[in-house]
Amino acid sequence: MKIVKKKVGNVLVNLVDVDKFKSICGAIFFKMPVTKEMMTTRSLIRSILLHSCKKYPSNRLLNINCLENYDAYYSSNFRRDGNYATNYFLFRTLDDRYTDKQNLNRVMDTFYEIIFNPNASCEKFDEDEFNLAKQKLRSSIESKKERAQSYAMDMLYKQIGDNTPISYVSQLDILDKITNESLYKEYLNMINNSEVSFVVAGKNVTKLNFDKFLEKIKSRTYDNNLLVKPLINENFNEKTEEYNGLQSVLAVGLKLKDLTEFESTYVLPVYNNILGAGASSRLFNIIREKHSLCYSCFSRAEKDDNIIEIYAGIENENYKKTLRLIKEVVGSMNKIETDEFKRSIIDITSSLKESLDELSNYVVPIYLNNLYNEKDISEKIEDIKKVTKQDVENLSKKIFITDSFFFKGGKTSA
């Protein structure tokens, strides 16, 4: 693999050689410091711009120009990083090697289209794609409770966000607030306003020239810190709320404090994985197999919010000697086996390794990279390598469980 990093005016570029597909794969990200707004506004962005454009009117004409092409493929998507929100915007199309020459300069210009020529005409959407995405987000969020999981969680990044960009959501009263024209210009803000990168990946991608279709993009540089620093609970915060689903839901909060580059980089997954990101993991062992408390366990750590989640699906009765079990396996990472450290070394390189088979994956993660200014994913693995089992007992001093959210199922409807 071989990367080659430019800028075509104020965009960074990064052309990622990788000889093994018959495939390109790139994306254009657009990143800004996070609002509360954003987490609903961007997500309807992402729905609008994707269902078609001034060139393709239509959703149909637009499925019509991918298969035209060769079926390419087109996909957008929203997510938070600490302090910022970034758009981005994905192609996939097949090598010209396999196809005619001028197909992948076809993906692009619609690509382009899609992006920067929205179906749009007197500052507005198309009215009737403006109402469609909104009532699908509307759907989606007043749905939230169905999906207990989902709610669960936002519900727990509401109680420990403390209103940092940990707690932002998508929210029915910011959606209905949002009109057309409004949309409109967050749309336009993304577009003049952003930091622009792009990120393409295959076969001899170093010796293809993008300059056309970025020349024209305007880019800007943002400097906020990266990182999101929850304050710490004297007090641990419990919270339980009901409803009318069968199933219950215990998530569970913990913050970091103070993690050096090297910890919150390499030794904190390490860390997770032994926790509870797994089927190998402490709390799937002790609270699924050993006490056969819940029907499913993990953890997940975001490093860029400083925080660790721990979910489990349970029954009512179950909540108190979960999340007493809950506390105790955080308690007990202070200490660690051997085995269960080699192995959870295997698990992350094997995984990072396999990582490598899927074209995309050499995209958004050079991205990331960028972002939090990490190494690429052969250099990632040997540094995994030199975490020690005394780095990860160590970290346990830095982590603390201070939240819980208690989604009780079994209330009876009224």
Second form
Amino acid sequence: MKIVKKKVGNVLVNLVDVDKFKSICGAIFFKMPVTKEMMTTRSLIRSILLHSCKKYPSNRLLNINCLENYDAYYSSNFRRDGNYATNYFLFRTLDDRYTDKQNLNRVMDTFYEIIFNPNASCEKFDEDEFNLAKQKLRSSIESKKERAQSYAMDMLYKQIGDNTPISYVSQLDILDKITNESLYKEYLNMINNSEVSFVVAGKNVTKLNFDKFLEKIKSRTYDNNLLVKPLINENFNEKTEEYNGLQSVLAVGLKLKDLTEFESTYVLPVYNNILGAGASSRLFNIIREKHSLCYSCFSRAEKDDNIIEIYAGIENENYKKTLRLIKEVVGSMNKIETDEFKRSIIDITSSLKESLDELSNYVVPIYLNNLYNEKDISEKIEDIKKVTKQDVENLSKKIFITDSFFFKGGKTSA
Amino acid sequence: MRSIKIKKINKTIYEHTLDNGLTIFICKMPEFEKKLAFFQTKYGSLNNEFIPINKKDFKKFPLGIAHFLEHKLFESKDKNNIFEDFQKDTAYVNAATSYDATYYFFDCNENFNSNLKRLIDMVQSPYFTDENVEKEKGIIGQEIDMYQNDPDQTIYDKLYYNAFVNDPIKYDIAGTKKDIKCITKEDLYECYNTFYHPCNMFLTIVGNVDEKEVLKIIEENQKKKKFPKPLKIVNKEIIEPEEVAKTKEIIKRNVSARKIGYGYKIKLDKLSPVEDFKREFYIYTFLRTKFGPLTSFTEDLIKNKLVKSYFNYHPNISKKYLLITFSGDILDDKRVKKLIDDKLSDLNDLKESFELYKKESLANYVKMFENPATIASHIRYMYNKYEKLIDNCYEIYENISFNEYLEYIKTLNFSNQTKIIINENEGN
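Form predicted on its own already given; the form predicted in complex with the partner chain follows:
The complete assembly is shown below, putting the previous chain first.
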């Protein structure tokens, strides 16, 4: 693997030569400080841009173009990392060993059209496209309770991160206020006021020239003030909401305080892996295997938000018992067994190595490495190995179990 | 060991069958870190009534037992946590059950040989006790609840249930909480002994491995074990009428908007593997031509307020039947249904999309070979369905003919239909 880093205008460009794939994959990233509104507006923008553009003014025409170009694939996503929001757009296509020679140029042209030449006129998007995107997002928000796990997690985020970016989710009241004109302004804001990065990976991409695509793009820089620091509440905050569903969902929140960079980058993944990141974790072994309380129970660490969330799908009557056991498991993390520690290091380093078998993992993770100022995967693997059992036990003193949200189902199944 | 050259793609898949009947496929991918092994039995939720090995009469087993058995094979006599053992050797292990297969797999980047032996030993050392069978019922009960909690999954499950009369495909793979309550360790052993004989199983290995070394490891492992003489597995012959079991059902759930699902049940004749492979292409291509991304069908439904926000279609192809499902938060049942029927009966303007989807299939086939997991899935799917690998898929796509496609589509009979309506609960 060979990475060439350069700047085209103000756009940071990473070209990653990797031989083992048959496709080329790339993405353009637009980063800005996050606002509450962005969770809703950016979702609409993504939906509209990916659906049609000026050159292909219907979804049908855009899709015909994709198939004509050997099933070229375009997608978009949004991520919030701490105090920053990133909208990114991806393309993926077979490289020219398997296509005609002009395929990549055509794919890049369409990619440019999708992002920078939307289906809009008179400073607003095509009215039908705007209404369609809005209707789809409205229904998705309205039906959130049908996705019990996702709803419970959102409610937990609200609880633990009130008035911080942790609590930001798409909202109906914000959606109602969005007009076609205001959304177009927000689109221009994204295009003109973001810190822009571009990453492409595939065979011989360092020999390719993307300057034509990049030269018109505006980019500015933002300070990297990433971390969100939620306040640690003194008393455990326990909330319950009833709904008429089958399965109850318990979401538990943990807050992290004063982690060093080494702890948040290297020790926290090990802590989380031992706590609840897989079928060898303590949560899995105790909540599922020993007490048969659930099918799925896991934890996830968000280092930029300084939180860990735990999820378990359970029966109503097992709520108290499950919460008690989760508290006990978290409490027991001040003592780590040598065996589980070693397994965890192996697990994390293996996942990092295996991630290199998927082409898209040479794209988004490289952007994140730049965002977090992190090392590349091979260096990361070496640094993870420097973590000690003592480091994990010490980290447990900086982790506090503070909140739970119980989404209580009412129906019983057959 | 037989070499199967994949035409147009510079790849070889090795195939070998051991004396005990176990078939092994190995595809070398030296450029990748990941090494995968799948150990699969041709036994799934549809094999629910059969003559257990060494018995004379048919026996009907509780629904969901194949999936239950899948869970229980992770249990070992020494009470070791098998997940931890795999993890120590860099492996992630899991399993899954479908209608016609159950497979156990791991992926790793180091210690492949020890992981492979562990996987084979795990699957070939069943250990069921009354206690560990009871323990699993709570866990699987929550798995069932998790899926049933989703209204879209309910639509899908109900369409299957009402479309089929006798075929066990009508039931959910995991069964219901009530079904799994009656599963005993004796049931599990009977199913295991019938379907987990090496001659009913196969191994698929993909990654940076040496095919001769891997084969030697498997051979030595199998030689140490004794298996009874293989007997023919006798599944109960199911006679399924072409008509649906129930044409309409209305249920109430906690949904934010009414949801409706339509199912079209179509009988599939038995064909040769290549003709069956082509038929799958015809079916997917036809439905995508009518309802997929090259149409504005869904968009128009939303714009015209016939559907609130989403509309899905899906062809579900099993050995004997095709069930096409349509679902969404449908506002105008009659008009949407008519539009679907009109589309299905309209055979004009199929040519342009046919050529585009042909191009897409060729591209996707090439892309499949840049991911060890998708190659493994392809091998498993082919062998489970056809008992052989098709080595010239690329050529088949290249030469697929529009006229043959059109002739096949003309034979589809869309008259056997079922419908599910999920209404909102009052007070929601």
